[in-house]
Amino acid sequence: MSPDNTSPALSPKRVSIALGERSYDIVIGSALLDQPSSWTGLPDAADALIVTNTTVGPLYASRLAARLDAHHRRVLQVELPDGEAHKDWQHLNRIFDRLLEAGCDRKTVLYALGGGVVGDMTGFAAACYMRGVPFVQVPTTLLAQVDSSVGGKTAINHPAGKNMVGAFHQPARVICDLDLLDTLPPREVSAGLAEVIKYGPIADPTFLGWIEAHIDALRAGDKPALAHAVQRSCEIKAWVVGQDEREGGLRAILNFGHTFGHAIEAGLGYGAWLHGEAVGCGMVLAADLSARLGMVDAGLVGRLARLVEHAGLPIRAPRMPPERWLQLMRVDKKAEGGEIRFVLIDGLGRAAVRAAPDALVREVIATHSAAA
């Protein structure tokens, strides 16, 4: 796979998603925010509306807003509660009420700041919004900056599945600033981290072996193991999107782990469990489903369960009925016709999408749940 997984030094690198007059790129680096030249050449508009958080806002939508000035005549904002619990209609409408009673035109430009829930509901705001306006991705967490703000998936859970009500709306670009994830909690950047790890099975072995050997590094927030992690998972995601868009096929694979992971999301309830917390377990899982349909060595399960766990991730599924975990995955959108269809490892770098018997489901999760 191309382009070749090469260490970047600190200064600002593009990633370009290439789709056609849809194309944006993605830019990496340190101190991005501040830089006049991080939000130049984008859509030109009146007005600009900063959705963010109660953790992320008042760290920094000043410092956004003082920069976003110097292009737009009004610079609006509003705050979401923090969380993927919050990540529903009510809250989504919020983000149309401010434009609405601001009086925001359909050239007005929103500014998703914060992680993969903001990302998610304001890209989703924009799809809708006049049927269409122009987003900016600004990432506040290592989950969004490798995996969500990346490829125009937007959307918001519903009590029945997650990411269930949505629509696809590429960002006209996306701002991944490595010093924004000094403020994130070590939890968050385990969770991101296993949006980092899905990678390597699914497309770069050599990627996944520079991950084992730095794995320290990453959790202790070394910049230039994060600027490589970032940039190389925006590579691999953007040669993924640029040949498939809306999912259609080849893109499924990047939902490696996240079918058990929807579900024990789900089952929980959203919040219990962070989502990458969720995926990283999903992994695990996946790849011992996969070994038991003799598609991998069973060793990798192994190798990935110690990684997972080495990230700060649990490798234990939560305790749920067997049934409650099908009944939960049925929901999941690669399902079709009631069949569940995982994201499987059909050997180290290669990912397939495959149903399974519900039997050997139920064994995997025996195997790997709480209880056992």
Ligand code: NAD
Given for the second form:
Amino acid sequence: MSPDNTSPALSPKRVSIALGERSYDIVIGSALLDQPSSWTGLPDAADALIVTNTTVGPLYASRLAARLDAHHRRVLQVELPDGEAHKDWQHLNRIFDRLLEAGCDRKTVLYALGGGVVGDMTGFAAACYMRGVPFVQVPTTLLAQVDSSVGGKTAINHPAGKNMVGAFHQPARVICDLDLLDTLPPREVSAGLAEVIKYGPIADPTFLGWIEAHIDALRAGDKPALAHAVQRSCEIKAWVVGQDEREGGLRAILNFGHTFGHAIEAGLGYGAWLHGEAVGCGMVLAADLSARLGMVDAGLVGRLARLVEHAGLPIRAPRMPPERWLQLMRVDKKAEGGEIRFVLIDGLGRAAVRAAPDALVREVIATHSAAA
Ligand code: NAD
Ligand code: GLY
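For comparison with the form predicted alone, would you give the structure of this protein in the form predicted together with the ligand?
All chains and molecules follow, beginning with the one already shown.
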């Protein structure tokens, strides 16, 4: 970790997400958990429920509860087991059980304290409990601060597929306290960086250059660098979601690298590679496919591969038969009528969703797969 980790608190920045009556702020800074101003102006309610997991709860839940005591008559807590494997009905029900056994009413505010798994589950519980209650995102991973806590996608997994059961439900606020990232394992930091990198090629070449220049600082946990990365990522996501909340079209660009990435995750079995690792490698393949289709300069492929590798992420795809890749990519949510659709770079800083000939996709897979 760099010396900057111990630098004085950064003044908080706010990014607004404009969705009419569902608009809200993303607050980004250090020491936010303990600052009273982070928590003022949120929905007033007698009861609050902190949803967290067995890793994050012992680290931060008592500090959050101490803050919330000033705003709610009761601050309850439920601690779920850690891991994607528990993002299911059974564990979602644990949230409802806790709310109902405590007699929580329809104004109760849920607080998601954790990474994307806790955030997605808490958001879905909030969308459903008594037909909808407010919730606040307190993301504790880099991936959650730059992506999953923002934009209102909530879900649990089904044995047939990831995030297959869910709802759009926007949080009342997102509080990105950068200090919470101090305890994040380096592998999770790298996974989060994949989702930071993706915003460059799809929306902002200047940001891509900035990430290249600051990748070591980001990996080392440098707070000013993290603050800028989270802020710019959230600004771009807010811009996209503000135009296309329910993914009628544009929002799909946020899935750059995800079609190849989901095939890696599903093909190897969930958990073998982290989501961010698969997305990092997937972006290299998607950039190459874009180049082969003549949509972007071939130089982007090597440039992106160097950055992804520098972020601590794999750039060689696992060996799987090409037919298996194609089969897995056909169950992607963007597929239409069995046709795989990729997010491709259409000139650096712009993305488009397109189909591609299978032969070209096979070439890309062969080029980037690990040697036997
Ligand atoms: P995660 O929630 O599993 O967290 C990763 C690991 O880090 C876990 O073991 C967790 O307990 C631990 N952890 C979290 N915060 C910590 C901290 N501060 N200190 C120490 N350990 C900590 O994974 P993730 O990468 O945050 O999120 C992945 C999930 O997000 C997936 O389920 C994915 O589907 C979802 N997702 C959702 C969206 C969306 O728009 N809703 C977008 C991207 C990803
Ligand atoms: N993470 C992609 C989205 O929110 O649409």
